[in-house]
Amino acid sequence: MSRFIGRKPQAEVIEEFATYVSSGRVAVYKALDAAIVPGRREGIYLYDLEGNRYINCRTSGGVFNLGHRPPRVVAAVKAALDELDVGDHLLMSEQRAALAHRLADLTPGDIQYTTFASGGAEAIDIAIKLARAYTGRPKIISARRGYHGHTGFALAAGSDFFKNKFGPIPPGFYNVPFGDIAAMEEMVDDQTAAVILETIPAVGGVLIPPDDYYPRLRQLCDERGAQLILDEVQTGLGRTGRMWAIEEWEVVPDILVMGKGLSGGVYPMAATCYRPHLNDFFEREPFSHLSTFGGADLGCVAAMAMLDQITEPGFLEHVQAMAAQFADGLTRLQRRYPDLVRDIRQRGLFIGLELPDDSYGMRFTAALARQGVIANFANNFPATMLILPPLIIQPEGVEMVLAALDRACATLA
């Protein structure tokens, strides 16, 4: 019998939640038909507390990107709490030491530094407050419709959609259309910081930008001394079929930020990681950012785990031979459904189907509700739904989820 799973009646958990937590999120998650309070947990699985199933391909943006309870990091953290904790984050540590000398050898081009934080957004704060330390600059471009987060800065480079609600935002940030490299040649200028971008946005409807469009921007960059960040939360860490989605691309970011898939799904880890250049500005002011839990000697060690997996011969080959399979089905249900099916986006596992209008993101979520499958609608873009698997599924998943689609879509059309 489980200690904590099912511990009360699904029905009366909801209520608890809605009057000790969230009555507004509640109320969303009854008009999406996604009343769902996740209890046992496995896998590509997740089941309610009235024992339904679900493959989830949310992944809550690719933080199950291994699954639920992945065996590899629960056993390396079980291990792991006979002799560590979160550590102390004035101190040095061996663990965190030993996972940035592991992102070094894995990120791009010469990026070698990293300083850990406890979540994406707390990730990107860090990369705008190098970014404007080491320039002297103030000034943030970043992209319409793009989303980095719901805290400080990473808020004020996000969409209107989020920050509006919260001004009087902090001056400086600017926001372009996102692949229009015509439209980033205006707004960079001697006062620019740092150009900031999710190299794919998820939030945004899953964009891919013209083929030239990384090329010429990391030239625009050089050419009048500012930063490039490129914000890879979602996209990195095998999403795309590659360790990184701009290995597609062959640029090198001054900033690459990852999170989410670094916890495993076990322990909360994000990190912020640097070229040479820019730890001039840390070699002066060592602590001038702190992070009590970024960096947790815990999470380092789940988030080595979770590297060793991705990093095995054979497992990029895999999200590749799955994100075929999807890409074979979802045609083949565009053909079907050509009304209703407007776009197919993909990039390896990462996917965007566009719908006939913004209305259809909530009805095609909780339409797939239905049938056994959580996904999500693109928030800044809600006509798009977002199909993000787990990097671990095997065929008879996909023709599960494949399935799923089909019968949403006959649903809806």
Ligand SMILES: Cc1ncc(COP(=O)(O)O)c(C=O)c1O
Given for the second form:
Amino acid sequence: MSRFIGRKPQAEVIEEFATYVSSGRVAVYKALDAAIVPGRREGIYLYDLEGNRYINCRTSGGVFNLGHRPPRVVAAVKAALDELDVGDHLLMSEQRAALAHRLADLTPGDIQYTTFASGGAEAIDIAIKLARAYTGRPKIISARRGYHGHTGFALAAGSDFFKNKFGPIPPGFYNVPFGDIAAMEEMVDDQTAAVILETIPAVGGVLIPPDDYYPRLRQLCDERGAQLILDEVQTGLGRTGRMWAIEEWEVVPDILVMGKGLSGGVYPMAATCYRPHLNDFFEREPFSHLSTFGGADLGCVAAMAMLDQITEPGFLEHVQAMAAQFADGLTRLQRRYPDLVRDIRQRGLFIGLELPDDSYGMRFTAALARQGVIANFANNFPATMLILPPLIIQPEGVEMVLAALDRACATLA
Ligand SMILES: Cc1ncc(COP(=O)(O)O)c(C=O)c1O
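Can you give me the structure for the form predicted together with this ligand, which would complement the form predicted alone we have just seen?
So here's everything in the complex, that chain up top.
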């Protein structure tokens, strides 16, 4: 008998959630036919409170890259609880220093320094603050349909859909279409502090840029003195079969932001990593961004254990092999349902399936849940289903997901 899970029947939990947390969300889950409450969770599986099993291909955007409760991370945090706590954010920290050192070794080019955050949006805010403070310029350029989080500057850099309700939004934020270098050339000027992009926009629908996009954007930013910020909150840490998605284009951003999977799904943690020139600002103003829980000692221990696992020989090769199996299966799926599966966009286990129009996103999400797979549509491009399996998925798991996708297609076709 669990001490935490299933103390009340699922229907009662749903009512309690609707009454005390969010009536609106519960209404949406019910409309989606996906009103399930996660209970037991282990590896690639999530069980609801009635014991139904699902493969988690949402992975919360990569939080569960190593599956649920990855044993090595859980063991590290359990051991750390005997000696550590969150730490004092105003003081130094052995754990934060060691993790930042490790990230400097793993991030592209000469990226060296890290400021930690407790979530992705805060880490994006840090990146934007740093670019503005360093350059003394106001303009931030981001992609239409982009998503960087729901708070502060991160919200301002995201799509109109989320931010319009909360005006006035801070000035200085501009959108251009993703992947369009001519639009960037027109927009980036001597007042531009930074261009900020998800390397491959996720909730925008897994958009893959033209081959020369990032090299040309890097050059443009250099010529005009703008900082290049890449948001790898979803694409980083092995998701695309590379440590960082940007490695495909051999470009080094000035600032790289990571979160979600960074601490194995057991502790909130995100990080803003940057090149040495940007440290000029924090050297002068070392206390100008504070975060009580950002870089908590326990989170650093979790992140180290997670990094130990994904940097083991063979880990990324495994992701690539599972990605190839998905690619084969999805090509077959598209052949069987050409009117339904309009496009497949994939890098590693970062997969977007484009359906005929926006109305299909919700319906496919519900149909797939009925087939035992949790995944969701891309919020800023709802015709696209996001399929983000745990990176530890094995060939049998891939076949199960492919079979569920086939059955969901059959239902909708
Ligand atoms: C690409 C990207 N950036 C930033 C964020 C914000 O992260 P958080 O929800 O941890 O604030 C998200 C969250 O989904 C994201 O997908």
